[in-house]
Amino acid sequence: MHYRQLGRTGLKVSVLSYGASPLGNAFRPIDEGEGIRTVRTALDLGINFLDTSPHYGVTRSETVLGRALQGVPRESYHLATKLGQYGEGHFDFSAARVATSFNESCRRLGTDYIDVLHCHDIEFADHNQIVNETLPAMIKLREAGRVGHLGLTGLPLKVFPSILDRVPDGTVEAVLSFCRYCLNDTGLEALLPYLQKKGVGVINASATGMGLLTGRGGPDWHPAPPAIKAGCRRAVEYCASVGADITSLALQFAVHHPGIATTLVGTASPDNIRKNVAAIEAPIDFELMAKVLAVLQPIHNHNFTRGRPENRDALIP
């Protein structure tokens, strides 16, 4: 396993790293002790980052990750989780429910630090409220010694620079950013210079574009249009036509860029975390990428966006 720094935060975390979500039944009912193996496999493996969020099953992926991570010792992995959504369409950027969320989470975690505090899903909220009322409250637990790093996340990517650009130099050290760097769709790369000038760390998810570049293709709610789905889909069956595991493809091109700090894969089948290690440590098929990348390249850089009507970035259809 590969390690790189995130950022200015000083935390130096796997190029792979583990996203919790799966353990919440964000994309199938799992068996919680098939959970807990797999977050201890993705530990065994080098895996030192570990994402989560109240959101995903309403507690339920922070309450198994707490349970799976009784026993290791504290300091040999990094924690984030986030704040401000709770359920399907329950948003709340209160600095009263920054506390009380922390708090809740920690307990769920069962830790009184995190790693990196995340303020989650930053398109749904008024950003003045963030930069006034919910960051300056994230600060405060930070101060106290609660929280080392402060971060923010969200689909659209005009969302980090309308936040980073109203709040002094630190405030804000790291972004997850899903579904923005991955073989079809790579916009997330134009932001790198800025995000590097600014010191803060860059965390990349959904390398399959949640889904879409596997043999399963996108859940049923997925948000990508017919057209993208469709180009997606014509690279899925390329590679399986040729014997080749598009996922394995997808989660090498996200980890091979240097100004990407981690990237985050989810599952909940510790013989898929075993997979997808392997596939990052594997010398990659140039060759087939390039093959890869000219079928995708009619949906290059399309994209699909959400939230309020100001902090969705523009579509490229």
Second form
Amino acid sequence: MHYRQLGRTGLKVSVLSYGASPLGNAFRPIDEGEGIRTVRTALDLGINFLDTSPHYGVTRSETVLGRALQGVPRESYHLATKLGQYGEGHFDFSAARVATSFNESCRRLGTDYIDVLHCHDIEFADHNQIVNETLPAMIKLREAGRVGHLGLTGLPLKVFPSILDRVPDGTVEAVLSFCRYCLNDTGLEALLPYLQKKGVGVINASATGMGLLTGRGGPDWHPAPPAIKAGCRRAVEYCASVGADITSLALQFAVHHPGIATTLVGTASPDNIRKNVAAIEAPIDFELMAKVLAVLQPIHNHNFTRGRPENRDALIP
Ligand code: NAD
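Can you switch from the form predicted alone and show the form predicted in complex with ligand NAD instead?
Once more the chain from above appears, this time first in line as the rest of the complex follows.
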């Protein structure tokens, strides 16, 4: 496993990291024991950064992750969780909720310290509230030594400068972007020089496009329009026709970018996490990658958006 610095946080994170949304049944009902074995396998393979949220499975992901981490030395991994989103359509970015949310997350995770605390999916928030209320409450937790570093997550890319331009550098130390640096969409790349100048570490998620670049395809709730789903399916079928594994290629593509500190992958299968780590440690077949990128070219950077109207990216459907 290779490790990279996460911006200026001082955290050295594994280039492939573990996303715990499947532990909250995000993609399918899972077996808890399998989920726990997956986390332990990830740690055994050198993954040292774990991401969850009270939103995933409405606290189930944090609870199962907490069980998986029982007895594991706290200093052997970095833990990220979030606040502000609590189940489908339930948002609360108030200062009062910041403190209660954080304490509840710690209890479920069996710790009193969170390495990276994110404000979850800020496209759904009033950015005045984030700047004037949510972040100041989060800063208090950092000043109290309960949180190492603060982050923001979101789907539209414009939400990051919208906040970062309004707070002193160093306030926000990491961002988590998803579905925007993968084989079919490299929109995040244009933002990397800005984030680097600000000293903000980049966490990439959903290199498979939340499952679109896997044999199983995306879940029923996947928000991409049919053209994007069909375009990704063509790439999946192309890989299958030449005996290649699209998920392995998708992870290799994301992890290869030196400007991205880490790429989260979600799975509740020990076999899949083993396969994923093996994939990023294997040499990349650049010829195959070029062919798959060509198959995806008709939908390259076509995206989907969400959130408040003022927070949405311009759309290429
Ligand atoms: P992902 O790209 O990791 O895809 C997950 C899907 O891929 C699941 O269906 C999983 O079963 C499947 N998969 C994983 N490995 C596989 C393999 N080897 N073979 C076949 N299928 C495989 O997308 P994701 O789960 O959305 O993102 C990863 C993590 O990033 C999440 O768990 C979460 O922690 C984080 N995330 C955060 C946000 C946010 O903060 N807003 C958004 C998206 C993701």
